[in-house]
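Form predicted on its own, single chain, as structure tokens, below.
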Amino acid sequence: MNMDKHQIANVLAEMAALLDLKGENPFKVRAYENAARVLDGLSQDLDHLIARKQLTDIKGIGANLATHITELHAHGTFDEYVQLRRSIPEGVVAMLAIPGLGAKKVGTLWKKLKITTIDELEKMCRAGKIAKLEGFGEKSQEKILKGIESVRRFSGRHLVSEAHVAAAALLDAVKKCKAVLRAEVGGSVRRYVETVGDIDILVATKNPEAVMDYFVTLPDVTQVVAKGATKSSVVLSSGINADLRAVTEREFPFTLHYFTGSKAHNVAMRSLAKQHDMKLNEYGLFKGKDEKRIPCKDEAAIFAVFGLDFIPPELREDMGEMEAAAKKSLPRLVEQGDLKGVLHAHTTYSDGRASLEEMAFAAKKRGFAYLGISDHSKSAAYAGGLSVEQIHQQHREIDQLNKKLTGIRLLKGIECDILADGSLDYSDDILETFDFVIASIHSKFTMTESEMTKRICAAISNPHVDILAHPTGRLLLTRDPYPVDMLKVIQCAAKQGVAIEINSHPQRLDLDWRWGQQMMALGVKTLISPDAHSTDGLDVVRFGIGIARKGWFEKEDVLNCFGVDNLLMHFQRHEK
């Protein structure tokens, strides 16, 4: 299996961090950055690329990163690479996990007191040793700590966009043996949930045997860590763990339902079944004391022996959607084709890797009807924030290529930070300037809750301000949510008529799709937006999708299912 762009770009970025940290040459280790963030955000096709020996004409590839490239793409890994992770203790590279902890820092602890795991660093810490160090101190040294905590605390989990993509490829590979007459993803990737464990592939079969021998030698398996006559463990070239679970065609439905989950649903449908006299296991569904089995053909089926409309995956989360279900007020769930259009683009004018024409043919490939732009505003220097003139600029630009576009319209927007004050980064008459206003946090994470929220609020207050963009700051496995009060700043929302993004960036997925329900009972908004940083990056919305319906919401609670007339009339009407 060839590697993909993305895929050899994260090896890249390895080799630029294990290149820093061993102190080899600065402007080595920056093409290797350099051609990682070029290849991620890459708009042409590697594969064309790579047959027709292209790669060179890429700015920042040159003949040499070509080469390694070609060879990942084939082979997935290059010499260099190898001989140079050979070089490293695998605790020094499992360092570089930790938050905040950098591939110089990492080198200096290796080097200079010979730390060689992350129990050693912490030991160190402990006995007060980092603080004593050189470019280090006693604020580094409590960091360092959290981060090792924080480790430790994610370890084993992954995204769910990871997770996704390994179960897609692992269900399609699973689905050509010939002796599986079903398979479907369950657990918490069917479920949307934002990390995830481990992935559970469930098949339906007569010759469980062979399905098994089939799965443990897939070529996509790195380690069998379990194999029996019905369930086998193995380890993916991800990293990721994965349960492959064998029953009859009769029991499918039912070990299907058990495995998505989730517990807390699993053990309220069983309660529920108590009641009706049954039992529900994930081999069948039996009535009474003698346990006649009930037959189901589906997952459906199982719901309407209670009097239950089906229950999506997302929503089994025993947060009401089984009272929901016998009511018939399931809420009629969002899906990405009610999708009109997506705002919260970056482009070349901040940090994005793609021009306004690119973000916009991209937009337009995917069938969206608009494409908001809102680069970084000019607090975030380190991400290119616009210059009052390179707004002007941008506008200028935008304006001519809606004259010459069809079928695609780009809006002019801004992701404006908010001050330690609540305050913003451009004058009134400069806000007034855009068609909608996202306004977010990048800085001054550590305020207590009553001053983060305080802040919040003050920015929302604004009447130019129309979106929250990723209310609490996570990334999910790497950094925690800074304090905040989310009901308050869902009151907040509601009285200024403001909406809450929910961020799709895998790494963020907020707002927590919990608030939902809240957020719909006070009339809050919500809009599912990529944080696209590149033409590839308009894809996860997918997972925001995910979200939204974890969350409850309908299209209609959605602003970018509006039509773009619908939703500038929206974005004015708030603004007056």
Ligand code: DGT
The other form holds:
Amino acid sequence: MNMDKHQIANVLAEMAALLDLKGENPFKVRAYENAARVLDGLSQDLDHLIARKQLTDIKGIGANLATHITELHAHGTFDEYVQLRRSIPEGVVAMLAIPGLGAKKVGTLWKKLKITTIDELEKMCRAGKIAKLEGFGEKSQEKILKGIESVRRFSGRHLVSEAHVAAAALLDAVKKCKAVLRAEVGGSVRRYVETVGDIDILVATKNPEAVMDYFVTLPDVTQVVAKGATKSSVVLSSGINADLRAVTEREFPFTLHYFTGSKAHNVAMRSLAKQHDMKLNEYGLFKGKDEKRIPCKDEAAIFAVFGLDFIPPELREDMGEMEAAAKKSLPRLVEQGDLKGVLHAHTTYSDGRASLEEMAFAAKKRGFAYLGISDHSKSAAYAGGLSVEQIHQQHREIDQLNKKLTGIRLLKGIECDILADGSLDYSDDILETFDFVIASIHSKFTMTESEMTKRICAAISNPHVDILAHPTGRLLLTRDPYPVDMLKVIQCAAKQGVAIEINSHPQRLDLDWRWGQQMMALGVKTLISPDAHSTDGLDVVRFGIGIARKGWFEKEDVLNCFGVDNLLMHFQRHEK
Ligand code: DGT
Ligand code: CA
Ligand code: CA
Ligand code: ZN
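For comparison with the form predicted on its own, produce the structure of the form predicted in complex with this ligand.
The complete assembly is shown below, putting the previous chain first.
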């Protein structure tokens, strides 16, 4: 199996954690950590570097690591990794996923208390035995219990970004089966929900048996959970489950609609059918007492029977889409091609991995006309936040680059920390020097809902703040949002003319799309931001697009669909 640089980086990072867990030489641990980071942010083409044996030219990659990377690239594994994995029980490795429990502590639990599963760890916590262990204590024991609970709650779900890649590859493979006439992805993946339970594939065929035989023997399948005449379930190498259902061509549009869901949307559709004296299910649409079949060649035809416009899958959540489709007032959802530029990108000035110039080129290459730079502010010491002097220096460099570069314009911004009391990290005379100011929270997450809401509203009431970033601070499947009254924040943003970003990082996808309609009703704009920390980091906007569409956003509501002049005018007007 061929691995790309991010997959390789993941293995190297895991390697670092496993070595750390075993108590190996810290320099070796750090070397793997470093290499993982370097690969993640690599701007050169990895295939080329490997083909030309130039990996060791990269700072932080020695001969040994170069060999490992080359092997991972070609075979998806390497000896030392396999041996290391073998030397540690599965359950101990699984403990690494518990938030707040680092590799060293997992190592201690394993060696000192012989704990080899999460269940055992939970028992020991409940018996108060972890608190007594040196270096742990009551607080740490409580944190571990909370962590275990969250691992359990999140297990079995996957990020939509990962599910999308897996589903697209699976669909391609399924379509290659000769017996397959039509195939589509349905379920939460098609609806672009931020986390996904499993992948649903729907197939039209005359020969379901042949499709089932083909499906369960695909190379990416690691386990067959069930194989039936028209339905099978498997586990893919990514650990994601996939269901496949095979029906006739006549049934296919109904099956696709039904298994796209959501359940709530299906319930609404079925009750609409009832009002028309019809019955709608996964096999068809039937009229009257004698259940006369009403043929539909595709989903649009099904909606049309009820006088509805075609409802894009992202909107099928029973959140007003039926009414809008009946009134012909569905939104024209924003598309990737509508983006004129992006804001919210980090550089080597703070914790980004690429220089201003590299980021500018990368943005231009992706067809953007502008790139808004927003490094961290001075309180974000962990992320190399900028001193006032560094801000001046960056602004001079941006001015020079803008004179030199064609086809791309850099904008001067900052991601300014919101301090605990709701004040900002720089004085107003500094904030004034930026084209735009992003405010966000990176510290002091444990506050009550009303304190947190007050803190955010205070910050965005500063007239220099143009954008609120990742408004809930959540990390999908790892960290819950901090408690905050989003409705109040949106109302405050409306009053102040502040936009709320959709952070496109696959683990954030924060704004929650469920607030989209509310925001537009109050006239609050959004932005689809990459929060890029490397050149590749710009590509995640495609996930943000999915979420924006799910939130009903049209291009008029998305600030980075504006041309640069309109955008700057918008920010200037807002400041006044
Ligand atoms: P997931 O997999 O948990 O991320 O979410 P979905 O939406 O993909 O759910 P899944 O895979 O269980 O089922 C796919 C779709 O099939 C679901 O969105 C709606 C439809 N469906 C499944 N079970 C039912 C049901 O009991 N009633 C109705 N009305 N629809 C159902
Ligand atoms: Ca599903
Ligand atoms: Ca399913
Ligand atoms: Zn950021």
